[in-house]
Amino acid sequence: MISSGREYHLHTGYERRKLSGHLLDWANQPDIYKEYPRTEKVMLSLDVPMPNETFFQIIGKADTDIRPESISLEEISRIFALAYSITLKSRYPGGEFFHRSVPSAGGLYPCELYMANRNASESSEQNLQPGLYHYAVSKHALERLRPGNFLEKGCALRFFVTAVFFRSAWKYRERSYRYHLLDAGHLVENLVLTLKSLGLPFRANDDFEDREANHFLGLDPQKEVCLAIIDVPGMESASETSRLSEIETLPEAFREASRTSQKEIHYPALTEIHEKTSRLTASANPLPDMLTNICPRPISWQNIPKPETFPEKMNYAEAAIMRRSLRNFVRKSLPKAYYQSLIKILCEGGADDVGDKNAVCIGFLTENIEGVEPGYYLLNRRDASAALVKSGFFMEKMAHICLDQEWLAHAALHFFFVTNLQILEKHQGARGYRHAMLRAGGSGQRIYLGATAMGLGCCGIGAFYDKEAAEFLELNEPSAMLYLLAVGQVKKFF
């Protein structure tokens, strides 16, 4: 039995020559589009305008107070489709493949998305109805699931990041939370930086009652669960909402929408450590700076300038429907300009501003940056400063160690992102695994973005040797490597 985060994440370590062999079930491989019997259907627009914003505008400017008066069908189309749309189809000798704006690990895409909105317009042409909408990727259109105003006063838009289970861990197995949370967090930070380049106010919001949005999303949480909320705030207004928790439930039938395979297995660890980061804990002290929790403790601290101009090729909308995973890196020579761009993706705010920022902290590999000498460091991101905590070339290494994939010794730079899973379980107890993992992920997505933005390749990995990862990295007995993603150039952007 599961009884917190950090005995999860022990539990589905992965060790050397102790990795039990999987042979995928082909025939019953999840489906990776949820639809909805007998729904009424909103067709959202592709053809829309897009912001013409760079990425690293959008970053860098302040988070709006401005709420709208109302939120158009043709925005509500442009959200969607920059966060989290079809945006390219690639044919393999296998089948195919349809790309999103997002990664997800295995492209097996287990994150839903679901809003619920009050009268988006006052134009009879331009009017959604209120309700709650489950957002059909494949159609590019929104199922409405329930009618009528759920939102409390103030709130225009809310949005419902969700994972079904078994779509990951028909290959990943019992790791596979992991890479729900992992891909929850991408969904979340391309979502909000969506509205913050179309300049509407957000609110993220980790630390909700579970129950009652899987009861108001019509769930079966055997199989799917929610795993974020986010908010965008809108003009007051008369109307009342009561409790999710009283809201009628819905049929039986769109709780088996939730089912992906004829013959979904259960792995009782996904819901057990699941049931442990729903139950919400009170902490009077604030979780403390992992920075200095994790005991590689350097002494000299170098601030990172900002580049004098950002390497940018495309804009952040272009960026979004352009970006991929790329892993065919070259030994190349890294500008110091793209390094520093980089940085900066890093130390803005983003969604883990609206959560905790303390819940993880970030280091990375150099090897191949013109300027920057090769070796481990840690970013303190408060004033974008890095330490040097050994120098050396270690590319290799930690390709080693993230299952021998070689590929990885040819990228420039190794971000990777650690948290004491001791110290989240004291001061938030299992939710702050729930927590750091989500914060992993939306920080990835940032440099998924960024890197794509000015032309770099970008993939990230969530299966390595953890003992070893934590050896390497020099970390102390209770933390432990989350996530890492490569970045460097490539022989062919696209």
Ligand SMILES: Cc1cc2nc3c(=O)[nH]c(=O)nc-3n(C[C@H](O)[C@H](O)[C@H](O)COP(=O)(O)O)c2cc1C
Given for the second form:
Amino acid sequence: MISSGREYHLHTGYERRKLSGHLLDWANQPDIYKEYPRTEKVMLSLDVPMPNETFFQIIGKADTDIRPESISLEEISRIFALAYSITLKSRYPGGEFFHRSVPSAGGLYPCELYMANRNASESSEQNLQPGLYHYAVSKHALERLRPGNFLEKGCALRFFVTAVFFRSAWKYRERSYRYHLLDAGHLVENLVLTLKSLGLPFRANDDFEDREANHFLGLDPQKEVCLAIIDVPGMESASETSRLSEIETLPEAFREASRTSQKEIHYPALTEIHEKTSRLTASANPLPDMLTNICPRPISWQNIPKPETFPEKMNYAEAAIMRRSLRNFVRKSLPKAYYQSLIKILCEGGADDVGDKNAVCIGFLTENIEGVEPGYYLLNRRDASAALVKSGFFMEKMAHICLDQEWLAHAALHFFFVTNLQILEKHQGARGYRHAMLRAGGSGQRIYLGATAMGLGCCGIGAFYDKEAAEFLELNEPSAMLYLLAVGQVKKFF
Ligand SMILES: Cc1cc2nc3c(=O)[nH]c(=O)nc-3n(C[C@H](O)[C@H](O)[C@H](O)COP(=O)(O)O)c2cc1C
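Shown: the form predicted alone; wanted: the form predicted together with the named molecule:
What follows is the entire complex, opening with the chain shown before.
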């Protein structure tokens, strides 16, 4: 029985020579597109004007607190197009693959996106009728699950990010809860950046009542669960809100839609850890600074200034659509401005600021950056300073730790996310594990988008030998690496 985030993380660690071969049951491959039969569909458009700003303009501007009077269907189309739509169809010898605006471990896309809305002004043709909707990715359409006003009077939109357990468990089994959370973190950050690019206010909230959210969405919580909620505040509206006690149970057919395959295998570790992270633990004490609690204690911190200009090759909307996982890294020296820009991306606010910035700390390995000593560094996001933990060429070593994915050795940077699982647990209970993994995924999405905007390759890495990673990074016993991303110049961008 899994009793904490730390225990789950240890339990699902990979160990060299102990990885049991797992044959994929292709006949039972989960469906990655959820659809609700017999629901009213609202088709969204992909042919809508996109924001012009660059990625760095968007992350650099202050969050707005100007509440929109209403949000048109065109704006809603834009939000879903940038946040989670299909952006490319690619062919490979065995078939076709549909990329989305966010990456996903193994391309299994466990996450689903739902939205509830209310209209402050009288409904018009340009507005979406108030209700709860599911985003059908393959159709770029909204499926109406409930009609009515369910949001508080000052809330215009509420997004729910869920994960369908078996989609990733089919391949990654018990380890898959890590990917549910990381993938969800990517999606939350992508959505938040989209809202920011459209000048909308937002409030990310991962401390919500799980049971209430799952009930409202009509999920079968053994199969699919809500992991994060993002609100768009709106004008106070006069129309009444349905009381929670009046929220009916959705039809059984809707609950059944959480099933993705005829023969789903239940992995108790997943429901156990999820159940533990479902408990809200109100801690009066803020988390201590993780940087001083993972073990390496570098002495000399140096500020990394922002570059004179950000070397962007395309604007934000183009980067959101063009984003892919690229692995064809070349050992070519990277000008310093790219490095400074990547650091800037991680130090600016985001969904990350909403939760606790201390939940994870960031380190990186560098090689091949002009004017930067190769080595292992820690990053202090509060003042954008970095400290050298040890100098040397470590990319090859890390590629070996990451299940011998040798191409990783040719990147210019490896960013990794680390936390002290015991401290998280003490301050936030098992929910802290959820926070930390969502944060790591969110920062990962920023790195992907920033790298793409600058014409660099990027790839997230969830597969690594856990103990080897902790040993190499000189972490103390309760600390662990959660996620890694490689960034660098690539042979062919697209
Ligand atoms: C949490 C996470 C873990 C990942 N782990 C790996 C990995 O270990 N190795 C790898 O080559 N790609 C990894 N990827 C990249 C996915 O394979 C990729 O996102 C997916 O195939 C979809 O392709 P796209 O990102 O080009 O759209 C990971 C992505 C995420 C979000």
